[in-house]
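First, one chain by itself in structure tokens, the form predicted alone.
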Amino acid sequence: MAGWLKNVLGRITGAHEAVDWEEIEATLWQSDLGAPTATAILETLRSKGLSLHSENVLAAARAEASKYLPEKGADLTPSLEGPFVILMVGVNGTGKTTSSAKLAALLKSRGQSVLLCAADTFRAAAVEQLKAWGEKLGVEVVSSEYGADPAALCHDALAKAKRLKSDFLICDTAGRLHTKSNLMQELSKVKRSLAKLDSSAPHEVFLVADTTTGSNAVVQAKEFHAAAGLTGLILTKLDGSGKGGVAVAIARETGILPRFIGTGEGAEDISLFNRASFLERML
């Protein structure tokens, strides 16, 4: 999927032929960069009097996107004061459970101890999926019966992580529509339950964002940030039709930055965000 915009421009124009403004505008809108970013790119091209060749459009797009993306995603390091707690949130189907397992695998590969919490107690399949990952990775999974209180389960999981002196606790919460206020309020309850054992927990709240969902992911990010106080993004499905531009739109409109990217279904298919390689892949 490397160079989505580059490939599209190549099909429209060829290597050295000029293109018209309408084609460029339509192409930028399709890239999920968001209207403000697409508009800024066009204004840059116009203000500099640049001809609309592929290389000029790509350079302007990369320069504009770079304003909002970090050079590298901030990594995770264990806390000296107890388990480092990560809360995974997002809508249904974005890949939260798989991303939780991948993150656990990454941390374990660094020699750090990890405990997983199956806090999606409303879907038996999600609990079983995380347990299967835990068995495969050799990582213990804390779970409860179907329909149990997620906040209480996360509290118990943190208590266990403390007893085991685990470096990390990753809580995989249920997928929830950002438009359902009662479900969003439940995330606040989970955070309060964790804070009873550690006033600084959770230390990270990651929104798992599906890059194939386009501009709707920006709305999701705003709502989840209001409910749970997001600290970063995990971008998924970049190996499919996801263009990745939504990361720029989210960063520009909310200030929430990408931390990790997922590019496949394997445990190893996760990496720390890198702006240069991401932009090459995206544009």
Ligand SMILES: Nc1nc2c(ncn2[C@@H]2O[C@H](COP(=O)(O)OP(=O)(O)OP(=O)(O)O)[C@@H](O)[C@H]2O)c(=O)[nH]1
Given for the second form:
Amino acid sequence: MAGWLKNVLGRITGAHEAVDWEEIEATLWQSDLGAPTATAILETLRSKGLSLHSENVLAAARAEASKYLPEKGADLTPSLEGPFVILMVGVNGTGKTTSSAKLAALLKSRGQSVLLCAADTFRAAAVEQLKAWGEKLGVEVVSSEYGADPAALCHDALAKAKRLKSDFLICDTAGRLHTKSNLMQELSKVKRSLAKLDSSAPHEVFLVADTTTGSNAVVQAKEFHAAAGLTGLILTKLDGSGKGGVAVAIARETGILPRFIGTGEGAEDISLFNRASFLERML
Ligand SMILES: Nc1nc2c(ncn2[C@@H]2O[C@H](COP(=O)(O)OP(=O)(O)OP(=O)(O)O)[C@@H](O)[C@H]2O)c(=O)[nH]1
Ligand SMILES: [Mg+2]
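The form predicted in complex with the ligand is what I want next, because the block you gave corresponds to the form predicted alone; please supply it.
Okay, now the whole complex, with that chain kicking things off.
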């Protein structure tokens, strides 16, 4: 969705003689940027005595968002010793399995060897889903039976990745609500079991956040960060109605930065986060 905020502002400034602060405020709220950012944008406009012309609002929004978002997402680089382990976490249906496959495809295209681990043992179909990706991409998938302990499975997968001298191991985990403390604790257990084989693993813990679901992702980020120590964010479904403003709110409130964006259901629909094009789409 290119220029979401610009479109909305264009509509409201076009529809009225004078646009008032409340209307701009309401629009900024809908952008998922979060209350502190929306307030800061309005403050900038007020303190500089700027009119509510859409270009002024957009410029202030761009400046404010740029304070928190990195110019480029930090890329993945394999570690010198042993497999580089990535743990994918998030609430249900955000795109963890698809993003695991996309990352595997991206790394493979760079000549890196990858092993996938189907650590979502909670849903029988989840293992099949990742296996289907593995076949399609020519990437081996380590799996176990339905109901198996994900921590034990990830441990075995890392042992295998070490044996095979894989550059990367990507562990796809089950979707879980950030409010379910037993499920959140399971993630710490997965981390501990990986660390038994390599004290520096997992090297990345990515929260996969669906940008079409709006500001709830801020709470998710806080809870997942507390339980599993996030190292980055994958923003999915930016090809849909997702505005992506939530990335600013998450960065501002948790310090967790976007790394990759998902823009479709195909293996190639992933790219490194890029602030300029992201702001272009969002604002
Ligand atoms: N349009 C679009 N669809 C996506 C994207 N990422 C994932 N999807 C779709 O979203 C749906 C859910 O994706 P999954 O990868 O199964 O999500 P998940 O987080 O693994 O789901 P659970 O394991 O059930 O928690 C699938 O239909 C995907 O094809 C994206 O970037 N854009
Ligand atoms: Mg899944």
